[in-house]
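Below, in structure tokens: the form predicted alone, a single chain.
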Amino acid sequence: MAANRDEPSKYVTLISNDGFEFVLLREATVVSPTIKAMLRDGRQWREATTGRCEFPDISGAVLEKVVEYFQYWYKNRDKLDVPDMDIPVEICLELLVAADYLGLDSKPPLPSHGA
């Protein structure tokens, strides 16, 4: 059965500056406001139409850890008391820069009630 061309794929591909490609569930990437905006329906951006996001400033090693975080977040999104992920010291600075670019350095807004 062919996929409906109007519906975006349930998978996206993230591509590092050194050519590594990571395919993961689109739903797992929505924790990043940057990627969510890139893939938003109705946009004329290449990423929205192809489902492929290229990151010329993020290495494969760092993007791999970002993808691991997306999958970790997706798997544990409805749980409390989730243990921290292990982060290799040698990529901490690059990972912080990538997290800042992807909007992962801030907490999501709390839902508003009324007011």
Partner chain sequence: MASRANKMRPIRRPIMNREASEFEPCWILLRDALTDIHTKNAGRLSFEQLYRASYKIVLRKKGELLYDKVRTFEEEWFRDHIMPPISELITNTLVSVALFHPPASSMHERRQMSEKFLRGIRDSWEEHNMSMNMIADILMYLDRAYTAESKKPSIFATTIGLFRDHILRNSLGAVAQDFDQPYIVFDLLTAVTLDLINMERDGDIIDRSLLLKITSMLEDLYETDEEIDNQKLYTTIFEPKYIDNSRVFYRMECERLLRESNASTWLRHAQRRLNEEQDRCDTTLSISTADKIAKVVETELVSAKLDEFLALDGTGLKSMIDNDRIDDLTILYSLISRVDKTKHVLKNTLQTRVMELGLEIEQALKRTDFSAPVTVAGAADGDEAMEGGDKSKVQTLSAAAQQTAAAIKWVDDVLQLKDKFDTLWSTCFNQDLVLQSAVTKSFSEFINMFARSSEYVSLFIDDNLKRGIKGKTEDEVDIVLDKAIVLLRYLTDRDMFERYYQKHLARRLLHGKSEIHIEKEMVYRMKSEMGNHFTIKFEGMFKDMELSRDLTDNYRDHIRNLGDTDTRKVDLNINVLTTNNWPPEVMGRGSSQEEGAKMECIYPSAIKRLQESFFKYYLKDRSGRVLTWVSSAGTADIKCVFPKIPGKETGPLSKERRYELNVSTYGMIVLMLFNDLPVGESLGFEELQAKTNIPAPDLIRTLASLSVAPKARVLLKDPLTKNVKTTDKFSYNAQFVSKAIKIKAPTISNLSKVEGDDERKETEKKNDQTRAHVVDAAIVRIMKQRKQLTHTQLITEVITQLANRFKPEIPLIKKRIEDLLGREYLERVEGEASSYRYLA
The other form holds:
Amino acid sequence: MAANRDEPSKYVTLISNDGFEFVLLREATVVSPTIKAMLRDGRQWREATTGRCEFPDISGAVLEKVVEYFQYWYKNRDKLDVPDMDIPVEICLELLVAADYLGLDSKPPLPSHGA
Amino acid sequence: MNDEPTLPTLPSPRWPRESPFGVGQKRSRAAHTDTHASSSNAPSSSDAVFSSDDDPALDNYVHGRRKKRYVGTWYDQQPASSDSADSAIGDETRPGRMPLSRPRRRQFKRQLDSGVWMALDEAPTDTDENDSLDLAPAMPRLALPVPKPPRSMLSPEEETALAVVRRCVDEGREMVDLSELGLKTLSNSVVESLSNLVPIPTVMKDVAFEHKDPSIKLFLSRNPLKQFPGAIANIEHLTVLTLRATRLTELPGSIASLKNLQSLNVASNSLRYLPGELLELMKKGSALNDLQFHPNPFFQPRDHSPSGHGRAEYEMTFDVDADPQPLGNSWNGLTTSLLSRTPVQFFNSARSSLSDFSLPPLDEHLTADSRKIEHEDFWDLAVPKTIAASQSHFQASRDGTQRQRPVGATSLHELALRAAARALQPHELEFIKQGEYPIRNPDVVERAVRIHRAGGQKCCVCKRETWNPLTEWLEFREVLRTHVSTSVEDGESRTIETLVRLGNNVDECYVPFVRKGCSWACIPLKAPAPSPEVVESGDMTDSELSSASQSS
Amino acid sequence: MASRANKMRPIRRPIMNREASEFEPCWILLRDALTDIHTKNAGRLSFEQLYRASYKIVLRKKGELLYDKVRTFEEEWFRDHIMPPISELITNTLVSVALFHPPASSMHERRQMSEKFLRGIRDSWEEHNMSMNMIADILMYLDRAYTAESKKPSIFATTIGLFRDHILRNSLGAVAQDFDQPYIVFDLLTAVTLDLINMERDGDIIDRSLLLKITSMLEDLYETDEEIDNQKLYTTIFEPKYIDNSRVFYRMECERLLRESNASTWLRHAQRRLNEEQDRCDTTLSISTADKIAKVVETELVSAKLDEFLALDGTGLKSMIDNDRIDDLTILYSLISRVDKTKHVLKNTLQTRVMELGLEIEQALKRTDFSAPVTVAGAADGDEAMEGGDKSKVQTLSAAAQQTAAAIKWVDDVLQLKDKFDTLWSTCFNQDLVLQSAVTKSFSEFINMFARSSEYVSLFIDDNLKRGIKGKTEDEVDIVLDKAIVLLRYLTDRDMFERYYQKHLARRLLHGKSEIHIEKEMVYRMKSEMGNHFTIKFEGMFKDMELSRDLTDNYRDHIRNLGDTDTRKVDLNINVLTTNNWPPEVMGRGSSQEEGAKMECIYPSAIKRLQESFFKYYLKDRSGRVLTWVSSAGTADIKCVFPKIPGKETGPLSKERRYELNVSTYGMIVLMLFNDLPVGESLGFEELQAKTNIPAPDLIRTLASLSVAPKARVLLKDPLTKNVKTTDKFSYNAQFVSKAIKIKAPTISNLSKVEGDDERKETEKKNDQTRAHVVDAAIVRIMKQRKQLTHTQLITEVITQLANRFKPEIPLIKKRIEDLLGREYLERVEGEASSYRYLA
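So that was the form predicted alone. Now I'd like the form predicted together with its partner chain, please.
Expanding to the full complex; the earlier chain stays at the top.
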């Protein structure tokens, strides 16, 4: 479990506007081109250096759902006939905005290998 | 899964290892949530207080009260309760402790108490399992009463129609005539009840009562409807549907669910094209045998000499049901023959066209000339540069057989859009349209609402639900009436199929069908380019309209 | 379900902070960030904040304004901060040195200056590229939501293009005012780069990674902001110039090499250059250029002067082949395969060379004098005829022996030549099939041009099988057989070979001179090579031999059972030969035989009895057959007793001597005449001939073997010369002494190893007769099947049918057709000029 200190951690922390922090696999976030660019090696943005991404426009409830989506996407990234994830109605518009903001608006690239 | 996500070692020593979060630290709202948590046994994430606008605490929430860092669910701030399930899970989610004492194989389970998918040492108790995906238990916890959904406000015309419908349902009459009622809209609530119509059986002496499926005939001609009422698609036993002269601009794909439909009249509307899903009702053995669709301002191909090369590959794009219903000895039906297709129009999620090719918008007035659409050869497929570059696996994934099944998760945007389309109230939609919300393209939401009302929309390639199609193209087909008769001659059964083209002149033989894909990868299969010596085959479009085949 | 319940819940509004999303504050934030990025202070910046700023601007439909502002900002920044240092780099000297190569500039100086300039370009490019990437990242939402929708070039394409528009396409301006042409910086860059590459080609060390950076920059830049795929600056501008430059370079180099150097150097040089260019594309330029530049080197350095180089005296292709320059040829082959798939030049030269060398062998054969003992010794020391022969005999037999030696030498030489080309083929030519068939064709051509090839090949096999059985391992034998088969493949007149081989095989079999299993192996190989019909006779011969052995054994048993107690018991070992399978010479129907009634020689009575006894036995099972005794073939073992010579008390003569003498059948007949002759008397030649009825030449040879060769001189000849004449008289040599008990009288056969010219003509004549029959048969077979054919069709068919046996000459076929017309097998079709019909 001890991560190599030279390499960037396998995990990143996403922080909502009300201070909730979510730790999740870096790989699960790459579905979002926005976060991917944020953490890109060699660019040295603050997020990439610290491994912490703050989203002052996203509330904890929404970010939680986004994080859930990341995990859901990651788990199912090369599976067939994935059941849809439930979206709580009350935050659906906020999620719509967040999805647009994070670039989660098109079906992610298909894996090149067969599932 | 080797790379099973595990929680990191604690990244920072800022909190003491001995005191697990949520226990040792004081939180201002702890007491508040605690009551909720203990009131419900079900550990669920979305039913958290934060999820509700009604909760006064949320206002604070939005304005951002800074909190101390804490890993795990954000509201897991109650002390370990006496509730066994809760505490068990609470324990499991604490990262530092997991691997030390429990080397058991861990499963990747949705852990409802956290916003994160986390590894779980052992499956939760049965109760958790049962409730795990159910978001419902939130209800009792909401402090404020939930407003009843407002009864749809029906126009006087609709009220009239509703009366007719009710009478029919009450009397068990299968013929429902709503024509010329001046209906501008037809709310789902008006036609909904038709699904429950049961005909009054004709009881005769000495004949045993037999259950008979109803055969509902719905006449809606000459109503200025403009929009197809989605609830019609739910009337399972609809056999005749007349939408003549109803100013429709688009037929929804959900029409394909009317499996018992025998006759459909959509003539004299403002249709630019028919839904590709309508083809499902023209498969061999389908009930549909009468289709009226002329006149309509259909799109027409710009030139009439398409090459048939690659047609078969193109047809492979769609999951063809290879299992037609058994046919009787004699059978009348409809079939189509593919003539050409247009280039594919690619959209981004805000429904801006990214490709060079684009269909004129539906609300634009079209002259006879602007209805002419260019076509693309089956072996050609123009993909915008931006898309080709962003999808590196684009071509590679387009050849296997698995391509027709959706791989991976639906985008969050689509999921949220669908949820919104289902739940939005008219006034909310109005807000969105006016740009009150920071939504880039309100049209997308409006359109999704329309699709929802019309009964949904599926991707024509991977069959996934898509309310914001990212690709669209037209295919031109000619529609043929087919008559199949089987006779036995000399012990050999002989099947004769006669084909007759619908439509009277050349212009009318090109019938456009629209195809919609859920992602940039859901596009037609590209046929290999033809070698120069490939010779065109006639494919019985021009001369031979009758063919005979023998089968044993 | 959940969704139903959810419907009830009000939807929360997404909130946008209107004040925070005004354009100005967002833009100011972004503008400062752009500056920070350029000044490498981005580490403090939060990506999210900047992304959000651009997001908000776009959301408020101000994307276009942002797009333009960013572009203006970058243009300004570029003008103020990037261009000045570059301008400083472009000095008058650099321009004139790079573009005009004034003679005064030293290479070192030039390199220093060039590399400094390129380094400057590289540094500012890398800086610009990095900044633009970062800016494109933070403006990602702008690209996604505004640029793509309005179908403008992405923000990255626009800003990265500044480098092209404002640096590369910048006119050299004031610095280059004096020049006629309006040069731009790109020209300077290309010139400098090409100059460096040429320096490297001339052996200098240059900064490769620097050049790689420059070329990859050109690969990242496009002609326009639309970034059309095949419109990279590298492809559109640099590469063509590089190719042109290289073409000039290699053309000059090739001419210089032709003037100053030889083919061998040229080959190695060209190969090295090809490798160098490949390497250069890998490390310095772009891999996409590799094929194109290779093409240039191939055309300019290889193809251009290929013929001239190959024709060079002393080092050209001819000398490479002659001197087995394996390395040169290997390189040559690899180069030629690159430029010419047909390998025309190489193929032709090889063919010519094979023909030349092949004909040389024939010439050498004619020049060589095989009569010199030294030459003979090597080739013919195993020859039985020479064994124990004294000098006079060597000379007597030298004509035949010389021919044998010549045959062996010819075959050896041909095989050697074949080996040589095979080695070249497998080591240098990558076992190229085109070349193989070409060389094979040439071999076949010159072998068949040599009239005696069939005979020589058979003779070679004969010699090897005869000698080979002693002291050769199976493997060695195998190799010899393989070689023989190889030669056989080349022969077109296979019927001639068949004839010779039959003759030679017959002799080997009858005289037991070879091992039967090796013979069979050889024939088996011929069978698989040439087909069944080719070896029918040979196999028949083997069969005869086997049947005869059984027959002999059975006959012996038969005699033993009869209890015949003849004191002068004669042991008979008989070979019954089927006439068709064996060559006529062996069967006593040879050409040397006088025509007319066959002369049956007179056998001694004891032998006569034996013959009759055997004939009787033979006919018991096979009535109706006729046995003809071939007295010219066969041998006899005679046990002879030489009584003690009176008066000799010591030495071998003092005792009675018993010897077992192995002589030919004729020899036996002659010797048995002396059995009854009183001591001291002699028989004259004429007398002997009369008594035996042996043909004179055979008798001469028989007597020579018994009275001339010292090893078995059991007869005394008067006069004591080395040649037997018809006037000579012969008497019993009572004083015969030999160290060995078993003595083999040397057989002096007239079936010489190599035919004399007359004999050969005879053979050919006979062969022609056979061929005529074969052609007849073929014509009839074809016509029977086809009923009617035109003349040309018939000729073609005949040639195809007989290709496996020999190549019939057209006149022969015509003659045979005439003949068949005459014999009414065929008739001419009336009305049709040259058609024949088959007459059943």
